[in-house]
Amino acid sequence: MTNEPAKELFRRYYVARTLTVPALAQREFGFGFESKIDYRHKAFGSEGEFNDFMRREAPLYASYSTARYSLPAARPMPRKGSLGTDLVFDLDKTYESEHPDSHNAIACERCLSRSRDDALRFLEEFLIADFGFKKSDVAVNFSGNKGFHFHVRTAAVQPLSSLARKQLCDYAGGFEVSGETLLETLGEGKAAVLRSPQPGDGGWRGKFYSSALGIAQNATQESLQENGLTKGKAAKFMEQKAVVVSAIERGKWDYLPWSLDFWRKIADDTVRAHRVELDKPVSFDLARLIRIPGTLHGSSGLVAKPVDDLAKFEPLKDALAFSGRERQAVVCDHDVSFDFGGQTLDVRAGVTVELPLSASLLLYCRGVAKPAG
């Protein structure tokens, strides 16, 4: 059944603004009002005509193609003739796994908080630094419940292969990468030698580079052995640490031949600390639809926001429907208490409360209120 109390809420939203589809004459819609997506093959010919249906319909879930064609709305998909396909890239990763005790169900600022720190990583450290974009060519926004999508519609993308763009997610992914890799020795015995990151290198090479020479740089008795070397070892790096340092800074990693274990150790937490899991079939699927930005999501009532600003950018408190200064009363068939807005909301099952109207549309989205009356 659909959540008429949300349905409401989403048409107020609706009316009272435009949203704007980049090439959306050349997409296919699909929209949800119970699954995410209850049906596809829809087509617009104008903002309008789109705006309109979204007044009219306040679906609880809206996506539209990454791809671009000629005829849309036609069936089955080789007919629709594909024009190319923006490349879009989805981290909706869930992080409850690293702090369990704390999560909470409805609106968790730690999970959020830990999505939009791999959000910033992701493109300052790969889209930008690893695949050459610019920021400019880069639209980043909040998914609307866990996540971030990004979106590039440079003519350049367009013709990219299936494959190429789940290398691209593989790449971001760490998933060839690692201490092996990264410090590799070719041939045997005197013949042998090491290949290793040189200063300059980009990528997870150079990533490596910059991790293990800050570590060489800072290192103390402490520090080496929390990083897995022997007390006795530590201490012979502490007495040879500037002649390590210098042979590091000259792309010379077997100065100590038994501190290459000790590097790999260190290139593979370099790995795990930098990667970012992504939702590759969201990049990889050509047929793929995704969120329309400046939507509302229909698990949440948040809105699919545009960010200008990653690092600053607080989901529940920039991506609310409605302002603060308006509130519904609801009531809630158990307790739930959650941080929304700057506040903390305590309600108690089966008391009417007065909350912010985004507040009460987070509980309706969420399955767990109803309207009070």
Contents of the next structure:
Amino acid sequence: MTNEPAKELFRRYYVARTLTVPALAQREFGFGFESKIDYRHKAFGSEGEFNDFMRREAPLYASYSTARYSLPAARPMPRKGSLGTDLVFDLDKTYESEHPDSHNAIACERCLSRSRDDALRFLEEFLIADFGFKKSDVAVNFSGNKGFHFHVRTAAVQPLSSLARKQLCDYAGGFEVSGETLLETLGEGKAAVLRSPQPGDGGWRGKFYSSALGIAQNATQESLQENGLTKGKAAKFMEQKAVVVSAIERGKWDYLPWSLDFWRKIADDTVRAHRVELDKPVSFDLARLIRIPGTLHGSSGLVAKPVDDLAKFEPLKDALAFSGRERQAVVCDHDVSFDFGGQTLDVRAGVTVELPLSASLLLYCRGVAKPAG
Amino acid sequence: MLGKYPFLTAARELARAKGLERIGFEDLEGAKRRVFDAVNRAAAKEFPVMENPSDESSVISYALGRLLLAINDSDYYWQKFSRGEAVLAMQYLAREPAPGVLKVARDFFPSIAEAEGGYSIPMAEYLAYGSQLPSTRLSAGLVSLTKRGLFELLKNAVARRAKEKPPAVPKNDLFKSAAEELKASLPKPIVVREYEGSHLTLPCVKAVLAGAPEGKRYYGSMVIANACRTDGLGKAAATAVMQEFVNNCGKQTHPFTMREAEATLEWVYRRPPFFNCNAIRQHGLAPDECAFPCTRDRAKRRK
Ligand SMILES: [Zn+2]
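Since we've got the form predicted alone here, give me the form predicted together with its partner chain too.
What follows is the entire complex, opening with the chain shown before.
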């Protein structure tokens, strides 16, 4: 059943603006009124046609293809004729398990801020530092619900295969990267050679190198023990600290031969701290549809908003569909309490309250409230 | 140079200049010989290499050989041929002075440059032929490779290009009969009769299912997904098996999430069934008593 109160506000939102879509005429579109995609294989000849559709139909979910096609509406898929596919990443991890007691199912600022931190790290450490994209090559978009989307539309990425895209996700996920691979002993006995990160290395080796060097430089008896060394070994390490640090600065990790296992553990910790868990099928599926930037998300009523300054972005303030002072009276079917737009909103079951329009919309989309009266 | 490396882009011009209408019996004989040699070379450790093969005859035999393979259209021979051509190319490259290596590499990776300790290749160019990005040195969009790393990558690249199917296949009798003669001369395909019982009950798979250590879980999830796929399990049943794997990994300090496991299932279920217990062993996930080849469970025969 269509969520009519939400749909009404969605229509108001679309009537008040004109959306633009890059390479619109070459995209396939999909829309959902009850589920995320009720139908797809739709195409539009112009922005006018597309915006008319959005104002008339006010879909709860609107997606477009990451690929561009010569015949975007053709079926089956191979008849569309791919012209290339944007490189897209979706970070939609949930963080509920990190704060089960304080998680809020209506709107969780902690989850959103954790997601933003991961998004920022993915952008800076992987997309820019490792993959080498320019900041201007990457369009960052709030997904409208839990996470963030990253769109790279440069010519160089268009022909990348599904396997190539999967490799990029695997890389960011730190798959098969561990203490054993970062500090790898090749051969045995006297012929054994240690293949190890060196100063100036980039990528995962560089991430490990800087974190390990920091740990060595700032080592104290306590910090070493916290990182798993026995009291005796930590004391030995501290006696030799200056020499160990200078050895690492020269890329030598086994000055204290027994410390290799310690460094491998630090490497495992580094991978765990830096890895980013992406929704991989969104990247490797070349026929994927993804939320259209600027449209509303049917599960939240928030805008899938393009983000310029990720570090400062606060979805529950910056991605509201309606920012005016207008309020709407709602009745909830159970008690809810949540932080929204800088204030805490408490609503008792069955009691009519006036809420800011975007907050009312959020409750309609979450399926917990109806307009009063 | 084209004599040694007939897969280079510049060779196409030479092949086109010859033109299909001017192909004669001798040319087709040369092509058959080339494919025969490549298919047999794929498995050989040592084989003779011509010092200075003529550009024209090598380019023509390579191009025509690929056409004959396309007429026969057997994945088995395409695979063997491409591997054999890659092995041959690596023999020449091993003796090639650095500028020559760079010239060949540039045909696949136009922006390759010499760098400290080896070479660097832009990531997007690497991804067109490489499949080991997570274990490469990657920084600022450049993959750094040692000379050995570059050679491994080139071997892949040559093989991949050699098995790209030609866009059009000649249909005249001269070609058809040459293709038939070629097929008759080639060793019959070795078909691995796959284990007919459940892969999920193999000792190596059971060991993985019991949980994999950190750093190996992603590969572990691949093993489970492939075993489910090869056993013909539906997605829902496979998801239940995967949940068991995830639960078992969760018994250790840092859990592996079901979301990651499901992404692996998604990847594996979009591809043809594939199972390789040697790889499980190479990843150190198989129990000691499980020896590859798993003769108890696999058998080879010629079709
Ligand atoms: Zn939360």
